[in-house]
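Below, in structure tokens: the form predicted alone, a single chain.
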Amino acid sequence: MLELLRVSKQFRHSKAPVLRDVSFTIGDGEILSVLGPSGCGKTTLLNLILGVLEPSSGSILLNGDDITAVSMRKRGISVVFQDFALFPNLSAYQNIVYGLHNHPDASGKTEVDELIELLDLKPHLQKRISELSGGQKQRVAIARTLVLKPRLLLMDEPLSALDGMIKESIKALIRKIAQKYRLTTIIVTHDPEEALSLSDHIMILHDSKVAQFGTPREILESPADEFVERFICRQLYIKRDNIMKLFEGVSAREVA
């Protein structure tokens, strides 16, 4: 479980905080998507949780432990980047096990093989990164992260470089991983439809604050204010009256 308690961040030479009094709780195995316009603080929030940045005020708790002042290396949090950040000179398999050189006790061969099977990567293990499709690269990046058994998984625009059926397969895979490993997952995305169909909870940031935190159903049925309603509708390029047509998929996600 991850808890943020009134977390704020203001950079030294900035007149206003990037984030103000951000508070939320997400449980084990839940997926939270963070939405908001450019400059609203999404990346700053991710870096605060990861430990790249320290909050100006407030606390961050992971499974009951206060990690606010804990170094990034000791937090046990992993991140999957938008551009995959794979080593092009190594094979897919070498990329997957690369982190185990410094953490040899994190996963044994049986656990690595199980992940490879789960992510359907066995036919691609000896390929160079340049030989892989976008979806295959993303699965390698996810496998490389999961072999280290993170306490929390952060994903920065994990689907933005993908399209069509590949995107849908990775979405299904993210859900499967969160449920199978009870792995709390936070996804930063610019795509409301992606967030609505993938997440247990959605947090919308606006003007450095939380505009709304809720389930997809709550966001769709009861937007907190005019900004939330306009932001969701504008990003989806549809009218408010038609937005509930997307809700069939959201309901299926929440019941699953």
Given for the second form:
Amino acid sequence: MLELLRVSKQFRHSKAPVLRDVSFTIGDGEILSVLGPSGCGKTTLLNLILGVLEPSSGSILLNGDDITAVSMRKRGISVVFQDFALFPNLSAYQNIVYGLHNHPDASGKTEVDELIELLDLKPHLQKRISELSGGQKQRVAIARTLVLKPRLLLMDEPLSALDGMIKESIKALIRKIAQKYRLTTIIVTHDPEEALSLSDHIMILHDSKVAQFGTPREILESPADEFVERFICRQLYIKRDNIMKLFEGVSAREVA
Amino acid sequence: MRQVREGNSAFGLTEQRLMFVAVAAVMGAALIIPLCWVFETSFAGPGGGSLEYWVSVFSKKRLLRVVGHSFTVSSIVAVVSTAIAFLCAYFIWACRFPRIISQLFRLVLLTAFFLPSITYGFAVIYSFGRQGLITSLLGKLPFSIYGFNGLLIAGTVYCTPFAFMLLQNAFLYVNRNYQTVSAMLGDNLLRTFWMTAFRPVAGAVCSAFLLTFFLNFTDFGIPSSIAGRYEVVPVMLYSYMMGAIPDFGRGAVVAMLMLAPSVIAVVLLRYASRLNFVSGSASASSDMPVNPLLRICGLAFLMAVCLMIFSVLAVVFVVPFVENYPYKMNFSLVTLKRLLSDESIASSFRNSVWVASLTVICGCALCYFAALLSKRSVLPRWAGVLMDFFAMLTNTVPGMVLGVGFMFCFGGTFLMNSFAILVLCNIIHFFTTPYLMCSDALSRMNRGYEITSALMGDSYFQALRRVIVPNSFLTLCSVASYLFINAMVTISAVVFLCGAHTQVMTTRIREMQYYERFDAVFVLSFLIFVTNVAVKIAFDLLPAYIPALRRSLRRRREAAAARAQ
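In place of the form predicted alone, output the structure of the form predicted in complex with the partner chain.
Now the complete complex, all chains and molecules, led by this one.
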């Protein structure tokens, strides 16, 4: 379980805080999507949880332990970046087991094999990173973090570099992993559709503050303010209307 | 390119054929024929085709000794300057200093680009010699400054900025997320350094090593001033060609030998680039905190490097402004005034500026047309491949070898000792970089410009004048600045070709050495420096004052910002 208590962050040279009084709780195996426009503090929040940055005030608790002052290396939290940050001089397999050089007890061979099976990476293990597709790279990056059995998984825009069918398969995979390993997962995204279809909870950030925190249904049915309504619902309505118009156009042409 | 070919195969075909003939003729006459001439001369022998010159050169112990000297000093200079440059680039990247510090450091290093290599030798003599600036501060050095030691110091100061620029550019594309991943996966500091800093730029490190080796191996300026009895290949070539008894046959053999490491270096450079971690765009900023100890070490190291460069080059900026260096060190403009009123110095200054300006005009045209034929032409593909081949070949040929080729090819003609031959030699010598710059700009440009112009009723040349060239102005400014500065500082390319009336400043510096007029050496160097800085600033500021260029500049910045995001 991850708990943030009134976490704020202000950089030394900036006038206004990047995050103000952010508080939320998510349980084991749950998926939280952090949603918001560019510059609202999503990545800063990720860096605070990861331990790259220290909050200016507030506390971060993981499974009841206060980890606010614990260094990144000791938190046991993993991250998958948007660009995957895979080492291109190593093969897919070498990337996956990279962390085991430093933590040999984290996973046994059977567990690694099981993970490779789960992520359907067996045919690609000896390939170089440049030979992998976007979806395969994403799965290698996920495997690399899961090998170390993290207490929490952070994902920065995990689906933005992927398209169509691959996006859907990775979504399903993220859900499967969260359930199988009871791994609490936080996903940063700017796509409402992605957040609604993937998460147990959604947190919308606006102007450095939490605009709304709730389940996808709560957010769709009762947006907290005009921004949430505009940011989430209108985007979806516009998409829906465009699709409907497209259908109507097709039907009209068929009739004609 | 395919679009232009397929969509509008006839547009500009005749014009491009004419351009192709012109460019190929120039490159053939000024690159291929001179090189063939060097090759042919080395095999000529007194009684026709033979290996006599080769056997004669190779049978002498002198060759082995000289090549050994060149390899030793160039290898050590390459290792030292690459190591220094890597650490500088690493510290700037890893410590994320305020912008002003990295800009200041770049500025100090840029100084080195504006001075000819021959100045470095003299600067080392005047800094570390018996009456030198550094000797007076630190006391007498325990080693002689002439020969190996001098070559090592001057070579390192000369080559480090080139290696630094290459490595700093490589670091721009290193993914900073590697640092987070490495820490997250439990790497220790050494492994983090290896995986996130060194390994991603390993290719650039190899390139920097090869570049500095090649630069030092083929440079004539530094050894001509400071090598003493420690003979290296360029000095040997010069002594064969311009010695008391010229020996062109053996000179041609040495020129061919000089070509070999350059060819190897260029081939290896292509492989070295594959070692880099490829990243499509400049790396985003990182929130990872920087270790304060690393910052202190980094700052101290950068300051030490600046001090090293500045202490060697300070003499260039001191001598023109004191009464009589090193005896009367009071500030005075007497030396500067006296030497500026010297007609031989004033004429070489005029000649240099004239040659550099003509190099800019003709060089921009040649490089641009060659790039146009390669990247936006309707000619068959082999025409573009041929242009690329010319670029690769010019990159491989050292300036001195080209000069020897010109000497053989144009000796005895009206071109010898003329400004035209100097301009031509400079253009061919510095062809590669401007060609690549133009190629890059032209290949990024919208593919439909020519077709759109054709549909609007423009002829091909009108399309070039009204659309293509104006959209390449920024690149042409950079190319012009590059050509001017290099034409001002080169000595290797022109040392065999200058006549009494066409002496440029770098060759005049060499001449002043014989008369032991070292004050003139530094005043000339200072003049080259000031002119180059003025030209660089002028070309850098030009886009800001011309509306069309300002728009291009804004578009380019926006595109760069979008790529970085």
